[in-house]
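Only one chain is shown below, in C-alpha coordinates, and it's the form predicted alone.
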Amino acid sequence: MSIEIMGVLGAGQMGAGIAHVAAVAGLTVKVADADRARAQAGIDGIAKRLSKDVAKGKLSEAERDAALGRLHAVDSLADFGDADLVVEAVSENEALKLKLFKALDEACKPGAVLASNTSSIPITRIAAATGRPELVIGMHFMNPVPVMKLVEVIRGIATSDDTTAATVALAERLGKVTVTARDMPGFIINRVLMPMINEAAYALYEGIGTAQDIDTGMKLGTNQPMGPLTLADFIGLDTCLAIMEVLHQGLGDSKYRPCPLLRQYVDAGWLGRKAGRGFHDYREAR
(Lines of atoms letter the chains of each structure in order from A and count residues from 1; the text may use other names and numbers.)
(Lines give C-alpha, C1' and ligand atoms only; values in the text may rest on other atoms or scores of the structure.)
Protein backbone atom coordinates (compact mmCIF):
# COMPACT_ATOMS: atom_id res chain seq x y z
CA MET A 1 0.00 0.00 0.00
CA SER A 2 1.75 3.14 -1.26
CA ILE A 3 0.98 6.48 0.37
CA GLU A 4 1.96 9.55 -1.65
CA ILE A 5 -1.04 11.86 -1.21
CA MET A 6 -2.10 12.66 2.36
CA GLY A 7 -5.13 14.54 3.56
CA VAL A 8 -5.02 16.35 6.90
CA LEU A 9 -8.34 17.29 8.45
CA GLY A 10 -7.81 20.10 10.94
CA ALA A 11 -5.29 22.92 10.52
CA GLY A 12 -4.73 23.73 14.18
CA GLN A 13 -1.55 23.05 16.12
CA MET A 14 -1.62 19.28 15.66
CA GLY A 15 -2.94 19.19 12.11
CA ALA A 16 -0.51 21.84 10.91
CA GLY A 17 2.35 19.97 12.58
CA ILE A 18 1.38 16.73 10.82
CA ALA A 19 1.07 18.53 7.46
CA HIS A 20 4.47 20.17 8.08
CA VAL A 21 6.40 16.92 8.57
CA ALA A 22 4.55 15.18 5.74
CA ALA A 23 5.38 17.93 3.23
CA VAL A 24 9.04 17.98 4.28
CA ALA A 25 9.11 14.19 3.82
CA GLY A 26 7.99 14.55 0.20
CA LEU A 27 4.27 13.79 0.34
CA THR A 28 1.62 15.85 -1.40
CA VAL A 29 -0.52 17.20 1.43
CA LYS A 30 -4.07 18.52 1.24
CA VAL A 31 -5.24 20.47 4.30
CA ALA A 32 -8.90 21.04 5.18
CA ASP A 33 -10.60 22.80 8.08
CA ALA A 34 -13.98 24.41 8.72
CA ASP A 35 -13.28 26.60 5.68
CA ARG A 36 -10.48 27.24 3.21
CA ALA A 37 -9.32 30.39 5.03
CA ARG A 38 -8.57 28.39 8.20
CA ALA A 39 -6.78 25.74 6.17
CA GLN A 40 -4.67 28.42 4.49
CA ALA A 41 -3.92 30.02 7.86
CA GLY A 42 -2.52 26.68 9.00
CA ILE A 43 -0.29 26.52 5.93
CA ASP A 44 0.84 30.11 6.46
CA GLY A 45 1.95 29.14 9.95
CA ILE A 46 3.89 26.19 8.51
CA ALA A 47 5.61 28.57 6.10
CA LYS A 48 6.84 30.71 8.99
CA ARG A 49 8.17 27.70 10.87
CA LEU A 50 9.92 26.37 7.76
CA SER A 51 11.59 29.76 7.27
CA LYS A 52 12.83 29.58 10.87
CA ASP A 53 14.29 26.16 10.09
CA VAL A 54 16.12 27.70 7.11
CA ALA A 55 17.50 30.44 9.35
CA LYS A 56 18.74 27.79 11.79
CA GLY A 57 20.38 25.80 9.00
CA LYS A 58 18.03 22.83 9.38
CA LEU A 59 16.64 23.22 5.84
CA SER A 60 17.85 24.82 2.65
CA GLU A 61 15.73 27.44 0.92
CA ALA A 62 15.15 24.98 -1.92
CA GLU A 63 13.89 22.32 0.52
CA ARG A 64 11.58 24.85 2.18
CA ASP A 65 10.16 25.98 -1.16
CA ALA A 66 9.67 22.38 -2.31
CA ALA A 67 7.81 21.52 0.91
CA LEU A 68 5.56 24.57 0.57
CA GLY A 69 4.83 23.58 -3.03
CA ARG A 70 3.48 20.27 -1.78
CA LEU A 71 0.99 21.89 0.64
CA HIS A 72 -2.50 22.70 -0.63
CA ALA A 73 -5.44 24.25 1.22
CA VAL A 74 -8.72 22.70 0.08
CA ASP A 75 -12.37 23.64 0.43
CA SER A 76 -14.01 20.45 1.67
CA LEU A 77 -13.67 16.74 2.37
CA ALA A 78 -14.60 16.09 -1.26
CA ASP A 79 -11.10 17.30 -2.16
CA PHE A 80 -9.66 14.27 -0.33
CA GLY A 81 -11.03 12.01 -3.05
CA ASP A 82 -7.57 11.05 -4.36
CA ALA A 83 -5.83 10.84 -0.98
CA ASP A 84 -4.16 7.55 -0.07
CA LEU A 85 -4.49 8.32 3.64
CA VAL A 86 -6.31 11.00 5.62
CA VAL A 87 -5.33 11.95 9.16
CA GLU A 88 -8.07 13.53 11.28
CA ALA A 89 -6.71 16.04 13.80
CA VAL A 90 -9.70 17.87 15.24
CA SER A 91 -10.60 18.44 18.89
CA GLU A 92 -10.98 15.48 21.27
CA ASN A 93 -14.75 15.23 20.83
CA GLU A 94 -16.14 11.79 20.07
CA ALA A 95 -19.41 12.93 18.49
CA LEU A 96 -17.51 15.24 16.13
CA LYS A 97 -15.02 12.53 15.17
CA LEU A 98 -17.78 10.01 14.44
CA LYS A 99 -19.54 12.53 12.22
CA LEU A 100 -16.35 13.36 10.33
CA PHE A 101 -15.30 9.74 9.82
CA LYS A 102 -18.70 8.94 8.35
CA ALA A 103 -18.22 11.84 5.95
CA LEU A 104 -14.62 10.85 5.15
CA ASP A 105 -15.76 7.31 4.37
CA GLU A 106 -18.12 8.73 1.76
CA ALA A 107 -15.61 11.21 0.34
CA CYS A 108 -12.47 9.08 0.08
CA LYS A 109 -11.64 6.51 -2.56
CA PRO A 110 -11.92 2.78 -1.85
CA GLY A 111 -8.76 1.53 -0.20
CA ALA A 112 -7.82 4.86 1.38
CA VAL A 113 -6.71 4.63 5.01
CA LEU A 114 -8.53 6.80 7.53
CA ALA A 115 -6.39 7.63 10.57
CA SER A 116 -7.29 9.50 13.74
CA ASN A 117 -4.89 11.54 15.83
CA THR A 118 -7.14 10.92 18.85
CA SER A 119 -5.27 10.68 22.13
CA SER A 120 -7.82 8.54 23.96
CA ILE A 121 -11.06 7.73 22.06
CA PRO A 122 -11.40 4.06 21.04
CA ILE A 123 -10.48 3.43 17.40
CA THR A 124 -12.92 0.53 17.17
CA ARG A 125 -15.80 2.90 17.93
CA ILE A 126 -14.57 5.45 15.38
CA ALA A 127 -14.14 2.72 12.76
CA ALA A 128 -17.70 1.53 13.28
CA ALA A 129 -18.95 4.84 11.85
CA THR A 130 -17.46 3.85 8.49
CA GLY A 131 -17.94 1.09 5.96
CA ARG A 132 -14.18 0.34 5.97
CA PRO A 133 -13.26 -0.55 9.58
CA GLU A 134 -10.29 -2.59 8.39
CA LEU A 135 -8.79 0.63 6.99
CA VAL A 136 -9.27 2.76 10.13
CA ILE A 137 -6.37 3.19 12.55
CA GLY A 138 -5.09 5.46 15.29
CA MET A 139 -2.04 7.59 14.46
CA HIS A 140 -1.37 9.58 17.64
CA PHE A 141 1.32 12.20 17.07
CA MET A 142 2.96 14.00 19.96
CA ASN A 143 2.99 17.80 20.32
CA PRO A 144 4.87 19.65 18.86
CA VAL A 145 4.84 17.28 15.89
CA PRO A 146 7.98 18.56 14.09
CA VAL A 147 10.02 18.08 17.29
CA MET A 148 8.62 14.99 19.01
CA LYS A 149 9.81 11.67 17.59
CA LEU A 150 7.00 9.37 18.69
CA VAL A 151 3.86 8.21 16.88
CA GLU A 152 1.58 5.88 18.81
CA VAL A 153 -0.16 3.49 16.40
CA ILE A 154 -3.45 2.03 17.62
CA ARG A 155 -5.18 -0.91 15.96
CA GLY A 156 -8.93 -1.16 16.21
CA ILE A 157 -10.40 -4.64 16.56
CA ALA A 158 -10.98 -4.76 12.78
CA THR A 159 -7.83 -2.94 11.59
CA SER A 160 -5.98 -5.08 9.04
CA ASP A 161 -2.32 -6.06 9.08
CA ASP A 162 -1.81 -4.22 5.77
CA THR A 163 -3.26 -1.00 7.19
CA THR A 164 -1.02 -1.25 10.24
CA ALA A 165 2.08 -1.94 8.14
CA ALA A 166 1.34 0.99 5.82
CA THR A 167 0.77 3.34 8.76
CA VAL A 168 3.99 2.32 10.49
CA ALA A 169 5.90 2.73 7.22
CA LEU A 170 4.42 6.20 6.74
CA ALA A 171 5.37 7.26 10.27
CA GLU A 172 8.92 6.06 9.69
CA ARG A 173 9.05 7.99 6.41
CA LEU A 174 8.11 11.08 8.43
CA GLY A 175 11.14 10.45 10.63
CA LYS A 176 9.16 9.08 13.56
CA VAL A 177 9.56 6.11 15.88
CA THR A 178 6.41 4.08 16.48
CA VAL A 179 4.95 2.11 19.35
CA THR A 180 1.84 -0.02 18.87
CA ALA A 181 -0.92 0.12 21.46
CA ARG A 182 -3.97 -2.01 22.13
CA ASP A 183 -7.26 -0.18 21.57
CA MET A 184 -8.12 0.59 25.18
CA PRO A 185 -9.03 4.02 26.65
CA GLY A 186 -5.96 6.25 26.72
CA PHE A 187 -3.84 3.69 24.84
CA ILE A 188 -0.27 3.64 26.25
CA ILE A 189 0.84 7.25 26.54
CA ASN A 190 -2.20 8.87 28.10
CA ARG A 191 -3.08 5.80 30.16
CA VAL A 192 0.15 6.54 32.05
CA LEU A 193 0.57 10.29 31.58
CA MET A 194 -2.88 11.65 32.35
CA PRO A 195 -3.34 9.96 35.74
CA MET A 196 0.03 11.48 36.73
CA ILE A 197 -1.19 14.94 35.68
CA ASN A 198 -4.51 14.35 37.42
CA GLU A 199 -2.71 13.28 40.62
CA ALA A 200 -0.56 16.42 40.46
CA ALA A 201 -3.79 18.42 40.24
CA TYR A 202 -5.06 16.58 43.33
CA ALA A 203 -1.81 17.42 45.16
CA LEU A 204 -2.45 21.10 44.39
CA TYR A 205 -6.16 20.78 45.24
CA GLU A 206 -5.35 19.25 48.63
CA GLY A 207 -2.71 21.87 49.41
CA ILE A 208 0.17 19.39 49.51
CA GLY A 209 2.33 21.88 47.62
CA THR A 210 2.15 24.93 45.38
CA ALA A 211 2.05 24.47 41.62
CA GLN A 212 5.67 25.61 41.46
CA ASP A 213 6.77 23.21 44.20
CA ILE A 214 4.96 20.26 42.61
CA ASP A 215 6.53 20.94 39.22
CA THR A 216 10.01 21.63 40.58
CA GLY A 217 9.84 18.50 42.71
CA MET A 218 8.84 16.30 39.81
CA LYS A 219 11.39 17.85 37.45
CA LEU A 220 14.35 17.51 39.78
CA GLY A 221 13.18 14.43 41.64
CA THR A 222 12.23 12.30 38.62
CA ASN A 223 14.31 13.93 35.86
CA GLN A 224 11.35 15.06 33.75
CA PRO A 225 11.92 17.93 31.31
CA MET A 226 8.92 19.82 32.68
CA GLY A 227 6.63 19.40 35.65
CA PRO A 228 3.21 17.74 35.23
CA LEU A 229 1.21 20.94 35.84
CA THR A 230 3.31 22.88 33.31
CA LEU A 231 2.83 20.03 30.86
CA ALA A 232 -0.93 20.09 31.47
CA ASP A 233 -0.96 23.82 30.70
CA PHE A 234 0.95 23.14 27.49
CA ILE A 235 -1.45 20.37 26.42
CA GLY A 236 -4.56 22.36 27.41
CA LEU A 237 -6.57 21.68 30.55
CA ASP A 238 -9.71 21.09 28.50
CA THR A 239 -7.93 18.33 26.60
CA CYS A 240 -6.61 16.83 29.84
CA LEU A 241 -10.11 16.82 31.31
CA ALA A 242 -11.59 15.24 28.17
CA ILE A 243 -9.02 12.43 28.28
CA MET A 244 -9.58 11.80 32.00
CA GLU A 245 -13.32 11.57 31.33
CA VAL A 246 -12.69 8.98 28.60
CA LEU A 247 -10.51 6.97 31.01
CA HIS A 248 -13.06 7.24 33.83
CA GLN A 249 -16.04 6.31 31.68
CA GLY A 250 -14.26 3.68 29.61
CA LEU A 251 -12.55 1.84 32.47
CA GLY A 252 -15.07 2.51 35.25
CA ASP A 253 -12.43 2.82 37.94
CA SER A 254 -12.66 5.66 40.47
CA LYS A 255 -8.89 6.15 40.33
CA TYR A 256 -9.46 7.90 36.99
CA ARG A 257 -11.97 10.40 38.41
CA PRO A 258 -10.98 13.87 37.15
CA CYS A 259 -9.74 16.18 39.88
CA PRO A 260 -12.44 18.72 40.84
CA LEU A 261 -9.86 21.51 40.59
CA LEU A 262 -9.07 20.53 36.98
CA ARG A 263 -12.77 20.66 36.16
CA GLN A 264 -13.16 24.02 37.92
CA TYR A 265 -10.26 25.55 36.01
CA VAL A 266 -11.80 24.40 32.72
CA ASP A 267 -15.16 25.86 33.78
CA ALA A 268 -13.39 29.16 34.48
CA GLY A 269 -11.75 29.17 31.05
CA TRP A 270 -8.29 28.74 32.61
CA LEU A 271 -7.18 26.29 29.92
CA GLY A 272 -3.42 26.73 30.14
CA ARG A 273 -0.95 28.54 27.92
CA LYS A 274 -3.44 29.10 25.09
CA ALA A 275 -5.70 31.02 27.49
CA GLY A 276 -2.91 32.84 29.33
CA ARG A 277 -3.72 31.07 32.58
CA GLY A 278 -3.95 27.52 33.87
CA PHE A 279 -2.14 25.98 36.79
CA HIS A 280 0.43 28.71 36.13
CA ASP A 281 -0.08 32.33 35.00
CA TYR A 282 1.30 33.19 31.54
CA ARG A 283 -0.28 36.61 31.07
CA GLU A 284 2.92 38.59 31.61
CA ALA A 285 4.75 36.41 29.08
CA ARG A 286 2.34 37.37 26.32
Given for the second form:
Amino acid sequence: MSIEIMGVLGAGQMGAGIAHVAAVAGLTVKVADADRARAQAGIDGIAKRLSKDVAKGKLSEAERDAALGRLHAVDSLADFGDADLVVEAVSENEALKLKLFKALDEACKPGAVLASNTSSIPITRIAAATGRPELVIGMHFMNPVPVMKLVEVIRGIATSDDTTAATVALAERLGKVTVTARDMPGFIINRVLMPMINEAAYALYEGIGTAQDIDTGMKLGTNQPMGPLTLADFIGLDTCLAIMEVLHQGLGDSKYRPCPLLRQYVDAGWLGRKAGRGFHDYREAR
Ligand code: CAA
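Could you please show the structure of the form predicted together with acetoacetyl-coenzyme A (CAA), as a counterpart to the form predicted alone just displayed?
Then the entire complex follows, led off by the chain already shown.
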Protein backbone atom coordinates (compact mmCIF):
# COMPACT_ATOMS: atom_id res chain seq x y z
CA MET A 1 0.00 0.00 0.00
CA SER A 2 1.85 3.12 -1.11
CA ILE A 3 0.66 6.49 0.12
CA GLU A 4 1.50 9.52 -2.04
CA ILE A 5 -1.71 11.54 -2.07
CA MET A 6 -3.17 12.34 1.32
CA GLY A 7 -6.45 14.03 2.21
CA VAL A 8 -6.79 16.02 5.42
CA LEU A 9 -10.34 16.75 6.53
CA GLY A 10 -10.45 19.67 8.98
CA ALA A 11 -8.02 22.59 8.73
CA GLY A 12 -8.00 23.63 12.39
CA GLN A 13 -5.01 23.37 14.71
CA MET A 14 -4.62 19.59 14.40
CA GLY A 15 -5.54 19.24 10.71
CA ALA A 16 -3.21 22.07 9.71
CA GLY A 17 -0.40 20.52 11.75
CA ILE A 18 -0.91 17.16 10.05
CA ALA A 19 -1.02 18.76 6.58
CA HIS A 20 2.13 20.73 7.45
CA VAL A 21 4.26 17.69 8.35
CA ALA A 22 2.90 15.66 5.42
CA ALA A 23 3.73 18.37 2.87
CA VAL A 24 7.24 18.82 4.30
CA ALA A 25 7.70 15.04 4.06
CA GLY A 26 6.96 15.17 0.31
CA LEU A 27 3.36 14.02 0.10
CA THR A 28 0.74 15.73 -2.03
CA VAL A 29 -1.86 16.99 0.47
CA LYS A 30 -5.44 17.98 -0.24
CA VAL A 31 -7.03 19.96 2.58
CA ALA A 32 -10.81 20.21 3.03
CA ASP A 33 -12.93 21.94 5.67
CA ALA A 34 -16.54 23.17 5.77
CA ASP A 35 -15.65 25.31 2.74
CA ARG A 36 -12.60 26.12 0.62
CA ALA A 37 -11.98 29.45 2.40
CA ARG A 38 -11.46 27.67 5.74
CA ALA A 39 -9.22 25.10 4.11
CA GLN A 40 -7.18 27.92 2.57
CA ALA A 41 -6.98 29.72 5.95
CA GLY A 42 -5.41 26.55 7.38
CA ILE A 43 -2.85 26.50 4.57
CA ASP A 44 -2.11 30.22 5.07
CA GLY A 45 -1.28 29.44 8.71
CA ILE A 46 1.07 26.65 7.59
CA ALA A 47 2.78 29.10 5.20
CA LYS A 48 3.50 31.45 8.11
CA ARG A 49 4.95 28.65 10.25
CA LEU A 50 7.08 27.39 7.36
CA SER A 51 8.46 30.91 6.87
CA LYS A 52 9.40 31.01 10.58
CA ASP A 53 11.28 27.75 10.05
CA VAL A 54 13.12 29.37 7.12
CA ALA A 55 14.01 32.35 9.34
CA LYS A 56 15.39 29.93 11.96
CA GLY A 57 17.45 28.15 9.28
CA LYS A 58 15.55 24.86 9.76
CA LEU A 59 14.23 24.86 6.18
CA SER A 60 15.49 26.43 2.95
CA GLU A 61 13.29 28.79 0.95
CA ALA A 62 13.16 26.20 -1.84
CA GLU A 63 11.99 23.51 0.60
CA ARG A 64 9.30 25.83 1.94
CA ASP A 65 8.09 26.68 -1.55
CA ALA A 66 8.08 23.01 -2.58
CA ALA A 67 6.06 22.06 0.54
CA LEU A 68 3.57 24.88 -0.16
CA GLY A 69 3.29 23.71 -3.77
CA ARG A 70 2.18 20.29 -2.51
CA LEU A 71 -0.67 21.73 -0.38
CA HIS A 72 -4.03 22.19 -2.09
CA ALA A 73 -7.23 23.58 -0.60
CA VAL A 74 -10.25 21.74 -2.03
CA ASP A 75 -13.97 22.46 -1.95
CA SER A 76 -15.17 19.33 -0.19
CA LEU A 77 -14.35 15.73 0.56
CA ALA A 78 -15.78 14.86 -2.86
CA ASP A 79 -12.30 15.99 -4.06
CA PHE A 80 -10.58 13.15 -2.14
CA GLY A 81 -11.31 10.60 -4.92
CA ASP A 82 -7.62 10.03 -5.73
CA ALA A 83 -6.33 10.09 -2.14
CA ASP A 84 -4.51 6.98 -0.88
CA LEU A 85 -5.25 7.89 2.73
CA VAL A 86 -7.44 10.50 4.40
CA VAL A 87 -6.94 11.73 7.96
CA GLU A 88 -10.01 13.23 9.57
CA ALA A 89 -9.28 15.94 12.15
CA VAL A 90 -12.61 17.68 12.76
CA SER A 91 -13.89 18.54 16.25
CA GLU A 92 -14.53 15.73 18.74
CA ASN A 93 -18.22 15.28 17.89
CA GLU A 94 -19.25 11.68 17.39
CA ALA A 95 -22.35 12.33 15.25
CA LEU A 96 -20.31 14.59 12.95
CA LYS A 97 -17.50 12.05 12.61
CA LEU A 98 -19.92 9.20 11.81
CA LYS A 99 -21.59 11.33 9.13
CA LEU A 100 -18.23 12.32 7.61
CA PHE A 101 -16.87 8.76 7.55
CA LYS A 102 -19.99 7.57 5.72
CA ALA A 103 -19.40 10.36 3.18
CA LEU A 104 -15.65 9.59 2.96
CA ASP A 105 -16.45 5.94 2.27
CA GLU A 106 -18.56 7.06 -0.70
CA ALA A 107 -16.06 9.65 -1.97
CA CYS A 108 -12.80 7.69 -1.67
CA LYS A 109 -11.49 5.05 -4.04
CA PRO A 110 -11.59 1.39 -3.02
CA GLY A 111 -8.53 0.48 -0.96
CA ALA A 112 -8.00 4.00 0.42
CA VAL A 113 -7.29 4.11 4.16
CA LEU A 114 -9.60 6.27 6.28
CA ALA A 115 -7.86 7.44 9.47
CA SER A 116 -9.26 9.46 12.36
CA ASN A 117 -7.27 11.76 14.62
CA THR A 118 -9.87 11.24 17.36
CA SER A 119 -8.52 11.33 20.91
CA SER A 120 -11.39 9.37 22.42
CA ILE A 121 -14.16 8.17 20.10
CA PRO A 122 -14.03 4.37 19.46
CA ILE A 123 -12.43 3.56 16.10
CA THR A 124 -14.60 0.43 15.89
CA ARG A 125 -17.74 2.61 16.00
CA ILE A 126 -16.39 5.02 13.37
CA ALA A 127 -15.38 2.06 11.15
CA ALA A 128 -18.88 0.58 11.39
CA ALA A 129 -20.26 3.72 9.68
CA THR A 130 -18.33 2.68 6.53
CA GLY A 131 -18.37 -0.31 4.21
CA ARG A 132 -14.59 -0.75 4.68
CA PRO A 133 -13.95 -1.28 8.41
CA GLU A 134 -10.68 -3.14 7.67
CA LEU A 135 -9.31 0.12 6.19
CA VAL A 136 -10.32 2.37 9.09
CA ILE A 137 -7.76 3.20 11.78
CA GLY A 138 -6.92 5.75 14.47
CA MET A 139 -3.98 8.04 13.79
CA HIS A 140 -3.78 10.22 16.89
CA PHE A 141 -1.31 13.08 16.53
CA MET A 142 -0.25 15.21 19.50
CA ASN A 143 -0.43 19.00 19.68
CA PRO A 144 1.60 20.88 18.40
CA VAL A 145 1.91 18.34 15.59
CA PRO A 146 5.16 19.69 14.02
CA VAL A 147 6.92 19.51 17.42
CA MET A 148 5.56 16.36 19.06
CA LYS A 149 7.28 13.12 18.07
CA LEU A 150 4.44 10.70 18.77
CA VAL A 151 1.61 9.24 16.72
CA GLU A 152 -0.65 6.83 18.59
CA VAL A 153 -2.01 4.24 16.16
CA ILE A 154 -5.31 2.67 17.20
CA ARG A 155 -6.62 -0.53 15.66
CA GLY A 156 -10.38 -0.98 15.56
CA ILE A 157 -11.65 -4.52 16.01
CA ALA A 158 -11.73 -5.05 12.22
CA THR A 159 -8.60 -3.04 11.20
CA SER A 160 -6.35 -5.18 8.99
CA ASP A 161 -2.63 -5.80 9.45
CA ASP A 162 -1.98 -4.16 6.04
CA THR A 163 -3.82 -0.98 7.10
CA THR A 164 -1.85 -0.88 10.36
CA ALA A 165 1.48 -1.40 8.59
CA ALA A 166 0.71 1.33 6.02
CA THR A 167 -0.30 3.77 8.76
CA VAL A 168 2.82 3.10 10.84
CA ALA A 169 5.00 3.50 7.71
CA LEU A 170 3.30 6.80 6.90
CA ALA A 171 3.79 8.14 10.44
CA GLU A 172 7.48 7.19 10.26
CA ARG A 173 7.78 8.97 6.93
CA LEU A 174 6.40 12.07 8.66
CA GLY A 175 9.27 11.77 11.13
CA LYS A 176 7.16 10.39 13.96
CA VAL A 177 7.52 7.48 16.36
CA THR A 178 4.44 5.30 16.78
CA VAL A 179 2.87 3.31 19.57
CA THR A 180 -0.04 0.98 18.89
CA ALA A 181 -3.03 0.90 21.19
CA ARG A 182 -6.12 -1.28 21.47
CA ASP A 183 -9.42 0.45 20.86
CA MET A 184 -10.41 0.99 24.49
CA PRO A 185 -11.55 4.32 26.04
CA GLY A 186 -8.76 6.91 26.00
CA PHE A 187 -6.40 4.52 24.19
CA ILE A 188 -2.97 4.83 25.88
CA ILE A 189 -2.15 8.54 26.01
CA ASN A 190 -5.39 9.94 27.34
CA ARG A 191 -6.00 6.92 29.60
CA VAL A 192 -2.90 8.03 31.50
CA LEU A 193 -2.73 11.79 30.82
CA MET A 194 -6.31 12.83 31.55
CA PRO A 195 -6.57 11.24 35.03
CA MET A 196 -3.36 13.13 35.90
CA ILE A 197 -4.86 16.42 34.70
CA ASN A 198 -8.15 15.61 36.46
CA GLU A 199 -6.26 14.85 39.69
CA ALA A 200 -4.43 18.18 39.39
CA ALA A 201 -7.87 19.84 39.10
CA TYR A 202 -8.95 17.98 42.28
CA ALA A 203 -5.78 19.17 44.05
CA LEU A 204 -6.80 22.75 43.19
CA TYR A 205 -10.49 22.12 44.07
CA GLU A 206 -9.53 20.73 47.49
CA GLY A 207 -7.13 23.61 48.17
CA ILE A 208 -4.05 21.41 48.39
CA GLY A 209 -2.10 24.01 46.45
CA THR A 210 -2.56 27.00 44.16
CA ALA A 211 -2.65 26.47 40.39
CA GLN A 212 0.83 27.98 40.26
CA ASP A 213 2.18 25.65 42.97
CA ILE A 214 0.62 22.56 41.40
CA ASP A 215 2.11 23.42 38.00
CA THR A 216 5.52 24.49 39.26
CA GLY A 217 5.67 21.41 41.49
CA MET A 218 4.89 19.00 38.66
CA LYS A 219 7.01 20.86 36.10
CA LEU A 220 10.18 21.08 38.18
CA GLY A 221 9.52 18.03 40.36
CA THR A 222 8.74 15.57 37.58
CA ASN A 223 10.46 17.17 34.57
CA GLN A 224 7.36 17.87 32.50
CA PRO A 225 7.61 20.71 29.93
CA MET A 226 4.48 22.34 31.36
CA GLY A 227 2.51 21.65 34.53
CA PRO A 228 -0.77 19.67 34.24
CA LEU A 229 -3.09 22.67 34.64
CA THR A 230 -1.15 24.68 32.03
CA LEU A 231 -1.28 21.64 29.75
CA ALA A 232 -5.05 21.38 30.31
CA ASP A 233 -5.39 25.05 29.31
CA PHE A 234 -3.27 24.31 26.21
CA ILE A 235 -5.42 21.30 25.21
CA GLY A 236 -8.74 23.05 26.07
CA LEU A 237 -10.75 22.35 29.22
CA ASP A 238 -13.79 21.36 27.13
CA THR A 239 -11.69 18.68 25.42
CA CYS A 240 -10.29 17.48 28.78
CA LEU A 241 -13.82 17.24 30.23
CA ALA A 242 -15.13 15.40 27.15
CA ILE A 243 -12.30 12.84 27.38
CA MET A 244 -12.91 12.32 31.13
CA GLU A 245 -16.60 11.69 30.33
CA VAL A 246 -15.58 9.08 27.75
CA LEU A 247 -13.32 7.34 30.32
CA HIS A 248 -16.00 7.52 33.03
CA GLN A 249 -18.82 6.24 30.85
CA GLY A 250 -16.76 3.80 28.77
CA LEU A 251 -14.95 2.16 31.69
CA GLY A 252 -17.77 2.57 34.24
CA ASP A 253 -15.34 3.16 37.10
CA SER A 254 -15.96 6.05 39.51
CA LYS A 255 -12.22 6.75 39.70
CA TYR A 256 -12.60 8.52 36.34
CA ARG A 257 -15.33 10.95 37.48
CA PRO A 258 -14.56 14.45 36.16
CA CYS A 259 -13.55 16.98 38.81
CA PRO A 260 -16.52 19.32 39.57
CA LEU A 261 -14.19 22.32 39.28
CA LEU A 262 -13.20 21.29 35.74
CA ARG A 263 -16.89 21.07 34.85
CA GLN A 264 -17.61 24.45 36.42
CA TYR A 265 -14.79 26.14 34.46
CA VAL A 266 -16.22 24.70 31.25
CA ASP A 267 -19.71 25.94 32.24
CA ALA A 268 -18.20 29.40 32.76
CA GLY A 269 -16.63 29.35 29.31
CA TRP A 270 -13.15 29.33 30.86
CA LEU A 271 -11.90 26.86 28.29
CA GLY A 272 -8.18 27.57 28.58
CA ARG A 273 -5.76 29.43 26.40
CA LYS A 274 -8.13 29.72 23.42
CA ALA A 275 -10.68 31.52 25.65
CA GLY A 276 -8.08 33.73 27.35
CA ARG A 277 -8.83 32.06 30.68
CA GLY A 278 -8.80 28.59 32.17
CA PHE A 279 -6.92 27.43 35.24
CA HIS A 280 -4.64 30.36 34.45
CA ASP A 281 -5.43 33.82 33.09
CA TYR A 282 -4.00 34.65 29.64
CA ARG A 283 -5.88 37.89 29.01
CA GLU A 284 -2.93 40.21 29.70
CA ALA A 285 -0.62 38.17 27.51
CA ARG A 286 -2.88 38.69 24.48
N1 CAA B 1 3.58 24.76 15.83
C2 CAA B 1 4.86 24.58 15.43
N3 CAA B 1 5.92 24.75 16.26
C4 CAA B 1 5.67 25.15 17.52
C5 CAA B 1 4.37 25.36 18.00
C6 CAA B 1 3.29 25.15 17.09
N7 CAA B 1 2.02 25.32 17.45
N8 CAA B 1 4.44 25.74 19.30
C9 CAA B 1 5.76 25.76 19.63
N10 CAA B 1 6.49 25.39 18.56
C11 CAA B 1 7.94 25.27 18.49
C12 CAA B 1 8.60 26.61 18.63
O13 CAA B 1 8.69 27.26 17.39
C14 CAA B 1 9.97 26.23 19.17
O15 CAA B 1 10.82 25.80 18.11
P16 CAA B 1 12.42 26.09 18.17
O17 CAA B 1 12.93 25.29 19.32
O18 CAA B 1 12.90 25.62 16.84
O19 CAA B 1 12.56 27.57 18.38
C20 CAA B 1 9.69 25.00 20.05
O21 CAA B 1 8.40 24.49 19.60
C22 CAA B 1 9.61 25.35 21.50
O23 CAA B 1 8.64 26.37 21.66
P24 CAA B 1 8.75 27.57 22.71
O25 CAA B 1 10.18 27.90 22.94
O26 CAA B 1 7.81 28.64 22.28
O27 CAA B 1 8.08 27.03 24.05
P28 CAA B 1 8.36 25.72 24.89
O29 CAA B 1 9.79 25.39 24.95
O30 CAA B 1 7.57 25.91 26.13
O31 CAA B 1 7.65 24.58 24.02
C32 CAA B 1 5.78 23.20 23.73
C33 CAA B 1 6.30 24.62 23.72
C34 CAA B 1 6.43 22.40 22.62
C35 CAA B 1 4.27 23.29 23.50
C36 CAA B 1 6.13 22.55 25.13
O37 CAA B 1 5.69 23.36 26.18
C38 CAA B 1 5.53 21.17 25.31
O39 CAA B 1 6.08 20.18 24.83
N40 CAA B 1 4.38 21.08 26.02
C41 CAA B 1 3.67 19.83 26.20
C42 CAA B 1 2.87 19.55 24.97
C43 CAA B 1 2.07 18.29 25.09
O44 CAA B 1 2.14 17.55 26.07
N45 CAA B 1 1.28 18.02 24.05
C46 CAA B 1 0.43 16.86 24.03
C47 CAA B 1 -0.92 17.27 24.49
S48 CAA B 1 -2.01 15.88 24.53
C49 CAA B 1 -2.55 15.76 22.98
O50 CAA B 1 -2.26 16.50 22.08
C51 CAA B 1 -3.45 14.63 22.76
C52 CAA B 1 -4.84 14.69 23.22
O53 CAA B 1 -5.61 13.88 22.76
C54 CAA B 1 -5.34 15.65 24.21
